[in-house]
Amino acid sequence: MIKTANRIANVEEYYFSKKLAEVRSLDTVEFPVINLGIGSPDLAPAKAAIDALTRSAQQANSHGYQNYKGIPALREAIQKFYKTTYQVDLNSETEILPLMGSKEGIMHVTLAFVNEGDEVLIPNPGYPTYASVSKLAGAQVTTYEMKESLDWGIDIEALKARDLSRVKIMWVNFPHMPTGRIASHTELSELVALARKNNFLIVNDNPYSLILNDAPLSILAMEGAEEVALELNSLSKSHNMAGWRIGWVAGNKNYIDAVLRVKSNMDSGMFLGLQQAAVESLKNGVDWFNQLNDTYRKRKQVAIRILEQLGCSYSKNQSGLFLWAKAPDTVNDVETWIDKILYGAKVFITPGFIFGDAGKRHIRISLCATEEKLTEANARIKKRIDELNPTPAGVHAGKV
């Protein structure tokens, strides 16, 4: 066997990449499994969205390779976006990257910036790409936590107190997942302020500021981030198309050419068809949202009810498309619960320590099934728990 890389030595394969297919193996027609477990909306896209795929799709001068920096038509698309949704002002052609998917985005950011021991900032729980892809650059991964007294915002008096002369890159997700947290003005201008005393890059990654949100926010907006930020963003959970990978990084033209660099050695462009259809789908008006954001919360109440079947705490000033809630005390692993919910009950919800220690006690219920899923789901649940553990009437069991 030919030896593997040093630098995936500390990488693990992506932890739904394993798990899934563990899932799937548990799955039955006449009992399949419910998964709440990972935030792939169910979703349609606007008509508008899918009708222009359509016609591109079935011309002939449309599938050919592309502007490595996208259509016009699609960079103008975002600009108006950022100016109506943020009251960002960009410059379509120098300050906007579209991008197949934000995931992507993090390792171009990242091979653009960041030499081998060069330190990065990642959050606590936070999203493990921008870890494994660090480690992946040869760089140093140090976290900052999440802290829950804080209702899971950032310590920026202890950031402060922190040498941060090695830091090149500081990873930050506002709207947060796994937690739901919402940065204000304040958090994110005290957070731009910290970047440019210790002259390192921010990045916001920025997919979930449309989802159960009233206030969305970009990090472009506070004075002086044109200096030190970048925002990724994208529309796989704002306007459901995950899997149709379309995303993009927004800044200042220097850095935006940097990661074009990266990029341009990596892929060929995006499909055309998928580029205009995106310019429709950021057409999306308020209407649009309201309805989206409707029915996510009309799921978020029934994903409540399973959090406090199953005994958990949760903060009720929670974003996105998950909640993220503490295991009772009476569970002693959260992991071998998690398991128990999925091989008894058949249905998946997230373990937190995946997204790192901080999220330990912690898990994810994802908003992207049905009520009538996210109810039968409740309902399973509540029957496992009936036969594992008998109460006397009256008495809440919180373990399974």
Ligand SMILES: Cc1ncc(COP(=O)(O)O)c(C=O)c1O
Contents of the next structure:
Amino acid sequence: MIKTANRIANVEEYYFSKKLAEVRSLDTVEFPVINLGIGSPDLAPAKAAIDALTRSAQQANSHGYQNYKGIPALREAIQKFYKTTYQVDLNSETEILPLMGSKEGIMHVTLAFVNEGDEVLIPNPGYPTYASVSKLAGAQVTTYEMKESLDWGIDIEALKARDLSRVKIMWVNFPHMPTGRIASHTELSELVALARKNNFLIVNDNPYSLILNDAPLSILAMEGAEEVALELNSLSKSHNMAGWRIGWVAGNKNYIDAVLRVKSNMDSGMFLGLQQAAVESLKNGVDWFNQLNDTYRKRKQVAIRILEQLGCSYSKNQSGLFLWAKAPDTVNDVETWIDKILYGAKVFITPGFIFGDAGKRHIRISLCATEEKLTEANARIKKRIDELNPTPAGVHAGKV
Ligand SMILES: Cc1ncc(COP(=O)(O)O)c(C=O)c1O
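Next block, the form predicted in complex with the named molecule, ref. the form predicted alone:
First the chain shown before, then all remaining chains and molecules of the complex.
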């Protein structure tokens, strides 16, 4: 066998890449698994986007390689979106670079800025890709805690007291996944100030800002952000287009140029039809988002019933596509507990440890399932609890 590169030694296959194969293996026609694990919206994108894609696919001249920087119409649509959503003025020619989702942007930004041995500061709990991509690039990963005692905010005073001189990139993700924490304008401003003082790049990963959030914020709206900040964003969550792979990075021209130097050597542009569809989706207005959020609000009520039945505690102020909750103290090992729910009730919920050790007592429920499915999941879990605890005195939330 040919020996693999050293850089993959510290990186595991992505959790969901493995776990969802197991989940699928438990699926049967009679008793399918209800997947409340992953944040892949099950609702349809705007019809205008689908029409634009199909129209484009039927044109003979749509199928060639595309501009590495995306078509001007897409960058202009993103520019308008930033203006109306976050009151941020961007130059569509120089300050926006379309990507195939925000996930690939994490790799491009890292390759463009991080040297081997540089420190990369990431949230704990946080999206696992920040750590794995940093490790692939040979960076030293250090974490900052999202503190439960601060309603999952960052202890900025504690960060200020740390030696941040070797940090090259700090990843922030507001609204935060998995905790649903929204940052205030003051918090984001303080983080930008910290990046300026310590001379590192701060990147906000912002794909959840339009889900169950009344006040969408961009880090690029903060004073001085143009000197030190980039922002990743995408249509995956907010526009129900996760599988289409459409996102972008925005910020200072020099930083965007550096990312383009990496990206243009890795892919050859996005299919024209997808870009034209994205232009249509970016026209989705207040009514579209109100309807979307009404659906998620209703689902959240059912998801809360699941958490209560499981005996979990949770914050009521969560935004985004998930509910984040603490397992009852009676549960010793949350991963095993989650597996018992999977094998016993055929309901898959994400264990919090995959987001870092600060999440090991927690679980995450996705709202990307219909109210009917969530209700059915709740009924299955109740049935399982009743089977295991037949006497009323024995009923114990932690025992599934
Ligand atoms: C915090 C965070 N960032 C980025 C992504 C990737 O999203 P995209 O589909 O835009 O690549 C996800 C997806 O789950 C996420 O949760």
